[in-house]
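Have a look below at one chain only, the form predicted alone, in structure tokens format.
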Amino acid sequence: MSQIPQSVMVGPSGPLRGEIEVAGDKSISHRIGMLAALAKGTSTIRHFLQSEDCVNTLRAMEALGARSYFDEEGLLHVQGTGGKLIQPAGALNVGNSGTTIRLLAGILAGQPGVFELTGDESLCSRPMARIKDPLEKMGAKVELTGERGTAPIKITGGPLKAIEYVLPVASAQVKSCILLAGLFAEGTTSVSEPMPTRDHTERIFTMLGLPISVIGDHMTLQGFGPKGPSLKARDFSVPGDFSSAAFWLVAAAAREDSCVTIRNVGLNPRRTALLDVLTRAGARVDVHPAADAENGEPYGDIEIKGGPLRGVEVGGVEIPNLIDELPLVAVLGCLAHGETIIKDAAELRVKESDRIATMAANLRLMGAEVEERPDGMIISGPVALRPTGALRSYGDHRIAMAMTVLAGFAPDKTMINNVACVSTSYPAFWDDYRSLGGHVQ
């Protein structure tokens, strides 16, 4: 793994050919991390995220008594607690993962002891309301300690009953944690969700012989009670993950004579709407399924080649299952012909950053018109790409890379400053690039 720059200088770029393998998908990694680490016995895990998230994940689990480490080969190995978490010595500290503080949360509801969950700045700032309402529900007691209802969070955990509930926003973090949870709980825990949000952990819980019971947006749960379930080691392997792959996606779709091969990613259903958006947008897309699943996860590999793209319209049903994509969206809109409107996504508001006034902002650093909305933005294109002083991560990853894939058009280099924090989920991105024909450095 390459050292993480901390500012960039992104040149343009020619046609992006080649053929790359982007590491474990993310949310994945961190759900059987958390899993491996409840299990008896030693755990083997191919192609995990080696990400400042998914090591945090690693980190708080190793707190709460598991130990892991990765072999010369890059497997990672997770030795479980068999579902007994010791008393952490201080605050579990999660960095800028919300998945972990979110997911940790349901785990340690359901057990004895008081624990503290916390993170950078950012992560402080985000919304945990939406966890402390179920969780108390089920009989935890959960504080926020943060100034506007965010972490620090303090859970004090012990035996929990089942609850059915019905989520007010579609959250996959928030399913995923009141399913954590529903697992030390007493009786039938019910899930029901407005609209179909990533369904990871529910495949992970099938794959692991779990009593689950999902039919549409309504998932149920058999709960083991106070003592857990009694999880056993075994093998798992993480497909490619959709959202790094994404990068290349818009920028060999965009680009004339770019043909760009994604092996090995995954292929979940719930994860993959930007090929829709590409497909509608005009993009020479052809997806090749493998005739297995890796842990319940289909994968598979994606070609794309580029070209002329048109304006599109994004929102309703789909945005839950685009929400990590939507920057990209945007940058599209920038080098589409006509009109793209992102509508419906005011969860963007709420992320590592308000990625709807972060990207709007940058957008019209590089000379396009956008019309910022609540719920999202309206880009006129193509855009006649100007230099710029320098583009703005504020910290955030997928700010940092969306913007990487739209300098690469500029006529003449761009800095974009603050950008180690693409460690957080894809710490080859700059690597990956290079390899495909980019220009950075």
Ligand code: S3P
Second form
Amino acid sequence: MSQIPQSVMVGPSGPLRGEIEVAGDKSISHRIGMLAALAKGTSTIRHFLQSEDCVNTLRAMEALGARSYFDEEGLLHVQGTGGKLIQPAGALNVGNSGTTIRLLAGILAGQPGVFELTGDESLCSRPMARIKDPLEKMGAKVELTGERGTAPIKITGGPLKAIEYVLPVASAQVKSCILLAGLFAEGTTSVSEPMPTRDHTERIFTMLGLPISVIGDHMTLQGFGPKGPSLKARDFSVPGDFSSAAFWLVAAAAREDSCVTIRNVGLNPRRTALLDVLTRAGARVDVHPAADAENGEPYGDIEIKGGPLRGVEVGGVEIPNLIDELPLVAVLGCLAHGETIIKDAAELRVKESDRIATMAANLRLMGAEVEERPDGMIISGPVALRPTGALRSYGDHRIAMAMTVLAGFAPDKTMINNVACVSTSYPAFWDDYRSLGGHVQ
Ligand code: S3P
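Switching conditions: you have the form predicted alone, so give me the form predicted together with the named molecule.
Once more the chain from above appears, this time first in line as the rest of the complex follows.
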């Protein structure tokens, strides 16, 4: 793997062509890393995502008593705690990772002791009241010691009781936090979500034989009380990350003569709404699902061919299943003919950056007219992309990568600053881009 650069110069790219297998799914890697650390014995995980976010999950679980290492073939071995977590020496710093902080808070809420969770500046500015409320209803004490309901978080864990909770926001992280806490509660926890969000936690629980039942948007889980479930170590395999594949899907779809195949990528329908969006935009997408599943997760190959695209409208129930791909829908809006409208996506404002503001600022620098709305944006395309001063990532990995895709369509070189954040989710991004024919220095 080549070194992660601090800034890059992205050159105009021709059609993208070739086959690629992207690294393992970030959301699934986090969940498997945590559950393997709770199990008894050593689990082996194939294709665990070796990115900063997921390594932060492993480090946090190590501070709680697990052991883990990657062997020479890249297989991850996690020696679990058998559910007996130790008191960490100090605060657990999980860097940029919202998934780690919110899911781990659920586990810690059910453990006796006082735990502190913190992260980088971006993470410490993101809303955490959404996990405080349900966890306190279950009986934990959750203090948000940052300004405005934010991390650092101090959790005084202990015996939990099950709750019936209706999620006020469509968030898989909050849902998963409650389900993980529910494992350590007395009684049956129930969670309803306003719209379907990614269901990796439910799928992994089901695969592990944990007593979860899912009916539509409602799930119930029988708790095991303070001792938690008796999980046994096992082998896991993680499919490729659809959200990483998404960069190449959009880059290829918008360029005549591009033809890219992504192999062994996750095809969980709660993640792949971008495929419907691309199809509506007129892209030629072929999906070849594998006959089996990886740990309850469907996967397969996606083939995409480039051509002219038309603007699309995205909103409503598809938003949670597209949430991390919305910066790319904005990119598509600059390349497609007609208006692209993103609505019902106010959650974008509380991601690693305010992705409505940071995308709008970068797109304007490249010549786009963007109408920013509280819950989305409107872009008229195609934009006559112009040479510009440096773009900024705002320390947000998905902004850095989405802008790289758009910069490949500009007539001249484009500088993007502060791109080391890409290693949060996709350390091989630059290598993969080059392997498909992209130009970046
Ligand atoms: C994630 C859920 C989503 C997503 C994030 C990962 C997860 O966040 O944006 O990148 O692993 O559960 P929300 O659940 O807060 O929408």
